[in-house]
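Shown here is one chain on its own, the form predicted alone, set out as structure tokens.
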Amino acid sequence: MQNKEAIVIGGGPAGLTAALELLKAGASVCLIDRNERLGGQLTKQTHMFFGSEKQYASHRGIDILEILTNSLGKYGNKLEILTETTVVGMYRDKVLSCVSGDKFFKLQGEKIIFATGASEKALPFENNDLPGVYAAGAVQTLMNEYGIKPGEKVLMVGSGNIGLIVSYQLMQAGVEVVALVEAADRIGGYLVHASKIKRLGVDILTNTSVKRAIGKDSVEAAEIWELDEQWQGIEGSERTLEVDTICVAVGLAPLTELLQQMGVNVKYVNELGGNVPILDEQYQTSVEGVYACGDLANIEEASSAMVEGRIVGINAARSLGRSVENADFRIKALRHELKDLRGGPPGDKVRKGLKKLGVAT
């Protein structure tokens, strides 16, 4: 078994910035990701980011990934990157069981940061297993990483930022978005994203969902219907849309299984996506020396995940006895950035969820 000073599990936005802060402080870092390359969601995000210059505003996610990985490259002697490596076990003594190809090995870390992100939620409807029914992340991967269009005529289900952004990206790729349906009574994502697709002629239908996919061997059409105040379908309101693809973007669920395996205290908070770890002011879990950040802790945008990663990296570095210049000032400034990112109506859900955890927003 190999012993490591700091282990970061997950090479997405939060994991990358956490690793950078640890490296800046002089710590040695082992960065683990199950994919063939680092980046997480950044690898498929071709849209411009909002926020401030500190959060890489006006940069595309793929460009932010390049900035962060180039920064990591400056610490080659202190950084070990294990891609195509899956952590399959996690134990209270901070021992990890890992699998890479046909190799099984164990690592133990003084400090472990979980930035494992989230998985996409499914939506139950008739024939939702037909070819042509995709999760939004799969559509992004096909288009933005492999240059493959998922279809020609798409129904988007869900008006959060993911649904809105992927709709726009589909249109940029020459795909027709026939309509976007949203079960809630209002659009869930930023209105600036919604405005872009509405200007291009896409109807956003609130209080509406998909009833069933129609087709024999693949999707040939989708039947949608209106929902009542109890989120139940209204008989007689059905209509059929001719589409060959149904893209489902109905939210994310934090990947807390490994944390729960080692006995970390979690709480179900609907507004944050599901089971999330209970964290202290340093983003430390109920197990000393184990931290969590990003979508694993609460479902937000990549900008917030990167800020949380920096906070966790600084706290973990200090816990290791490493000196971090202006640490208290930087953490205070980063917390202020988070507050700004969570401001306004789009941040209502996150603020409500964090309040249930007793986290000041």
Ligand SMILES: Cc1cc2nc3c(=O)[nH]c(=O)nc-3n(C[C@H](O)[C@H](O)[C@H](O)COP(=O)(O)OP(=O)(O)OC[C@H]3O[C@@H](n4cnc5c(N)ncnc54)[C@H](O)[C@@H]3O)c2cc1C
Given for the second form:
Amino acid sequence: MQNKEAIVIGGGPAGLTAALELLKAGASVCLIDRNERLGGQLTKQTHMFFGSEKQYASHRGIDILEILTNSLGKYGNKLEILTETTVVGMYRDKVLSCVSGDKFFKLQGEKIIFATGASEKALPFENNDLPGVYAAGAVQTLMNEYGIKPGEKVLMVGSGNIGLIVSYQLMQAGVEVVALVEAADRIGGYLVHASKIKRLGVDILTNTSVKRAIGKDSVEAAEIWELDEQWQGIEGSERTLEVDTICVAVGLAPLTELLQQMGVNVKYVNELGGNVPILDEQYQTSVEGVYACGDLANIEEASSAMVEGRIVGINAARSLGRSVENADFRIKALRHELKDLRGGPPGDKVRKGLKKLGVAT
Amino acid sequence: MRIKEHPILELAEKPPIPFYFNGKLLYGIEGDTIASALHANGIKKLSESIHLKRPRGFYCAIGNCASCNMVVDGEPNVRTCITPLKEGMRVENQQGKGRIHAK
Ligand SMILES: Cc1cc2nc3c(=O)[nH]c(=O)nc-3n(C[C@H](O)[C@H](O)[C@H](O)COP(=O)(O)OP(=O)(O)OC[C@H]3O[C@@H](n4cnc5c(N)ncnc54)[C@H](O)[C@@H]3O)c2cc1C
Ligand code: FES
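Output the form predicted in complex with the ligand next; the form predicted alone has already been displayed.
Zooming out: every chain and molecule, the one shown earlier first.
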């Protein structure tokens, strides 16, 4: 078994910034990601980012990724990158088991940083397992990473930012978005995104959901229906839409399974997406030397994931005995940035969730 | 079903990669995963549910859900959505849990 100074699991925005801070402080880092390419969710984000200037707002996700990976390039042999490597097991003594192709091996880290992100939630409806029912992120991956259309006619389910943005991206790829349904009585995401797709002629139907998918080997149509105030379907309001794809954008859930395997304390907080690790001031979990950041800690945005990653990187470097220039000042400034990012009505949910978790915001 | 024109993405022509799906010769392109190459060829059904044998396609496309498991070069339970396509690969629809063969 190999011993490492710091292991970062997950190469999305949170993991990349954590690794950068550790490297900057002189620590050696082993960065693991199950994908062929680093970047996590950023690899498929072709749209301009909102958020703060410092966290690259007005850049496209794919460009931010390039900036981050270029900076990693400077650290040569202090950085070991293991791509196409999945962490499959996690033990209390900070040993992790990994699978890469047909190889299985174990690593131990003095500090372990978890930045595994989240997985998309599914939605219960009849035939929701038919090919052609895809998570929004999958549709995005297919289009923006591989240049492939998921289908020709899509029903989008969910009007959060992801549903709105992916609808727009589908249209950019030349796919027809037949309708967007939303169970709540109002649009969930930012109105700028909603107006953009409305202008392009997409019907956004609130108080409406999918009743069932229709098809034999794959989706051939979707039946939608209106919902009453209790979110129950109204008999007789059904309509059939001719679509070959149903795109499900109903939120994400943090990937905390590995943390739970090693006995980290988690708590279910609906506002943060599900089971999230309980963290201290340093972003350390209940197991000493194990940290968590990004979507794994709470479902938010790449901008906040990058700030959290930096905070964790600095904290972990310091507890390794590495000296970090201006550490206290920088942490304070980063915390301030998080506060800014979470300010205003769009941050209500996260603030409420963090409060339940006992985190000061 | 490949995207031909896009306002942001640069879609350069890439070299083709031949592979076999259920014995039939198909082509993907460089940079494809197995699942993306199949989808580009109009193939959405990748496996069957274990008990009721219902068709399954991919769902998450990032290696989280196992909905895209297929038999690749004789090995079952390969997550085709994150496995890069290689020349000459033999990809088959998986039935049930798959069988592991001694090498
Ligand atoms: C459609 C869409 C639009 C968005 N728009 C914006 C926006 O405009 N602005 C904004 O700020 N944010 C936006 N976001 C949100 C943002 O992308 C995420 O919040 C951010 O990517 C979270 O970063 P992360 O590093 O925590 O996780 P991720 O980016 O999800 O990265 C996690 C990484 O961990 C790897 N991993 C997971 N498990 C394992 C394992 N067991 N072993 C090895 N590797 C593993 C994964 O492969 C992945 O690469 C958007 C998201 C979506 C889906
Ligand atoms: S589609 Fe989810 S693991 Fe491949």
